[in-house]
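Taking the form predicted alone, here's one chain by itself in structure tokens.
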Amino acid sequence: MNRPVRAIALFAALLLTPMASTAYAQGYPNKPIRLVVPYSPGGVVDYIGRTLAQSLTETMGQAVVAENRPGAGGILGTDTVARSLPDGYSVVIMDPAIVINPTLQPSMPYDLFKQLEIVSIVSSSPLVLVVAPDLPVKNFAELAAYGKANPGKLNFASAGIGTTPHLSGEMLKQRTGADAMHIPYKGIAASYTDMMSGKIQFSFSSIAGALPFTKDNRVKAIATTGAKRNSVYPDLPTVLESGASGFEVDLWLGIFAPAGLPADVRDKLSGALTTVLAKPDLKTAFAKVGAEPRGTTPAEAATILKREYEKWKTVIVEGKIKKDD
């Protein structure tokens, strides 16, 4: 091919590519669309993802089919989507390991911001600060004072290394110069029976975690860790209530696709979760699992999320805090 007739050729490719994409976002979707869960079945991920999976489907007219990929703490099924072509039929949920992971894992099989983008913050969910039913503390400066005057009596709970409740109780220490000890467990439903007996003396928890055993007292619920109260414990002060400036934990969930949508793709999608998340028949289905619908656009999510990012990586650094620990 001669120069000029090259010349021409790449002039009319680069006209055609916008108006191909154009032509491609309108016909979206007119397939299922994958929604990948990267946990197990039934936790608040999976509900929260399957809730949204059939209100999109009314929605978008399309099956949107949440599919189960666990494994390593929510990275492995979150690498299939970044690994995905960047056509909106294969996203994500995911709550805040996905920013945490990076700075706690030695290695990423993907980059968090080169190649996936976040569409929308969906819910929203503080965690609540639980305590053993004999511990003399009735708030949050209480149990902030009591670990710095009682160094070695208060043990803590999550359900691993580098999870948000683990990193909220890490907050606290570096936050009050309280003294704890992090007691990891496989599952935080076994931590119960230890807080209830005393072995533990307080955990940061989701809500539907803490809730069979905060209705009866088994355990003490004296704050929530939103910016503002959750109507689950309307009762309970915030943390930032408490005077703790700047503690605040946010259990969000994000839908995130690969990097590198098509704009009118990325619209159309963001544009069918503002709908469904408006729905009143899904903030009751949220409600059951403590956390409520929020929403965003798509440039208010990327804000959140380096924010975030920003956070739980100066945690982790200053609590030297390691995967293996």
Contents of the next structure:
Amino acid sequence: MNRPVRAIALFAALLLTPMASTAYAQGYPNKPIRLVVPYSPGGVVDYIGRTLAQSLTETMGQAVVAENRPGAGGILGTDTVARSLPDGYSVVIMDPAIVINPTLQPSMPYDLFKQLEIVSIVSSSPLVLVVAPDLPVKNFAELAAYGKANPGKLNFASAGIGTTPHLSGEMLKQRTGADAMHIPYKGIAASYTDMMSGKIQFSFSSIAGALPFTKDNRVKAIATTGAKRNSVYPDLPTVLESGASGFEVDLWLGIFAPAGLPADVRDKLSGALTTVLAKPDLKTAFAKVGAEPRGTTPAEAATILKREYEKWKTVIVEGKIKKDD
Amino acid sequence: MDVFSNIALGFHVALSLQNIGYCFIGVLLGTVVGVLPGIGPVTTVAMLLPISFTLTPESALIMLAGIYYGAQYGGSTTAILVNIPGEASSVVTTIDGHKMAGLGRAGPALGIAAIGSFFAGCTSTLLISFAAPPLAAVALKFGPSEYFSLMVCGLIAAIVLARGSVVKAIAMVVIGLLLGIAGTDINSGIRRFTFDFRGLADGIEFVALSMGIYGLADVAYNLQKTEEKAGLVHEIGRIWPSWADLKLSTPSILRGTALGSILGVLPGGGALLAAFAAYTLEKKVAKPPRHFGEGDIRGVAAPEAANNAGAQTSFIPMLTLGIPSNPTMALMIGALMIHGISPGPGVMNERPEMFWGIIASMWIGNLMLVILNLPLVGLWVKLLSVPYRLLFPAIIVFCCIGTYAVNRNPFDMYVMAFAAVFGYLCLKLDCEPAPLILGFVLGPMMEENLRRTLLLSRGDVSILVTEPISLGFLIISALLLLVVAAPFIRRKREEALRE
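For the form predicted in complex with its partner chain instead of the form predicted alone, what are the coordinates?
Up next: the whole complex, starting with the chain shown before.
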């Protein structure tokens, strides 16, 4: 049913292409830039996206407008940008789901590596491993040992099939041989009631989601999953520190544009991102949801993207996790 | 005694000139977005979130909360006037509210909705101040099995609620359940009944469905009536509810408030269940003569009181546990986090000025709303004197904009168009759409919780009857079923005996 629409869009795109290329010669940006947030308002991606849009507007001298296009785990919003003109006026902010989805779902509307290109990784934040208050474990190693010694006893919550909290739990099972049952929720916040009452034993949660519950020890935080310790939980060891080599989960956010961005536009965009990401007020704003600003070059970002794609692909294939048919 | 000093502290915060201002902005915006179909409190709160970062946490929360409960007031307006429920919880209001408008009693309907909401808002706020911690403890007792049984109870209540044929009501609930199942299954990630439309990956959009079934179908129905020259001219009638109306509605408002306050505490569909439950209860216990479904003012008073009470008490799990009971509350938790406040049991002690300030502002906000809304009633009612040939294109345009605005997904427009045709058929076949909406909203939650229960119990079904709260709801469900079945069985027996 979409086919005729797509054909018309393609035709229109072809017609517009020469006009568009003269447009950037006059200096990008000369009209508002659309930053698609492919999730509903209120989450971390939305917050970072909006904060970034505000700062970019000040730096670039053009309005950068954050636009929520939620649906299908980020695929719908990403797809609208994948099908836009590569002129730098349509970009999307996405989390690791963008590299997870292609392995998880055989039928994707776009090809990540052919139709999109990454401009920059803008932020990093680890997940935090939280356990039920009465679970007799104090660190990652003890949790893994408990899971091995007590098969059928552990349940872990996630924000749904194929989300980073789910795949992190799978990674724990695969790397340590612990047994645990995956219990999906609609968003990690919904799982905390069940964790407080001891029905759920652990989860890899976003920092923003965990903070209200770990602050007064209604659930126990035992580790963070980053390369180094996080400023929100400076006393918590990383999973790497507890000896699980290569067990690193980063809830990074990247800015993507349709593939084929002219070099000068790409440089200008990534330059503007690097400038705003170095600002102290942005660092403070990001820290509130446990994220740290990054601002990589497009080349560095592409390397990270590929590595992340491979990492999650291994977990998904080994765990035989599937979505769609 | 402590509570009173706390309340005094709250009013001290809420009555500062600045906070009164933000409270007013909040309730005004809330009323506006409540009236405009499609643009709900979630969108508005999300848009205002960045602005709220620059305010103090008290002012920010007071304003955002105002939007939320203000929208509950506004939502009933469209439900009554043009049969478009602004939110799921005002679906029930359309049943008698829109009928009243058709009888030229839109004014009293709007008036009683505002008065009922005001009373419920004030009472439930009082409840929050005295009983927030124990009530929050109740919410914590609700695990997946308890939710499942509660939803079963809600659906059976939907059948009891329907006017007319029980068989039709069951059919509508089942259709609602089936529609609710469409989309990606949370447990397996498999797409069900999406027919390869990516627009259906997240299921059918509620706003698209309700705008189609209620708003557009009603337009089609009215237009057909014009052709038959069946008196479409709405008489305006009196604008204010009479003393008799008020006297008749008072017990209903009280019952609605009580039910709404309790159910609102539960995360997930609390306010919606509250409105449906209140209506069901009225149908069974209100003093005869009962004209439910034909424009009985009590059918507006009770659910409106219930959904406003529910909206208010849904702050309890948010403020005291940090658990969001609906998407708007999730946004507010986000707003608090940005201000460096982690909602949870500590908030009352660590930030008493904020906690009590918000509660006090709810009283002030409810008062503002009633002052704001009662004069507006006259204005809204005048809207009905606009000739329908001018009014209906506007309704269609609003439905389209509202539906598109939710996800900016054109696919939702097709869903709405399809729902409109279906809704028109329902009207023609005299099938009440309210049970369908309840099935649609509760079905997915029910399935999610049942499967979660079974995952956690490793497939043992008996957990549903060994958990006391869950068992309690199942017993109530069984009793409700008996209520429906009893007259039917008696009739059958009489028939049998006669032979």
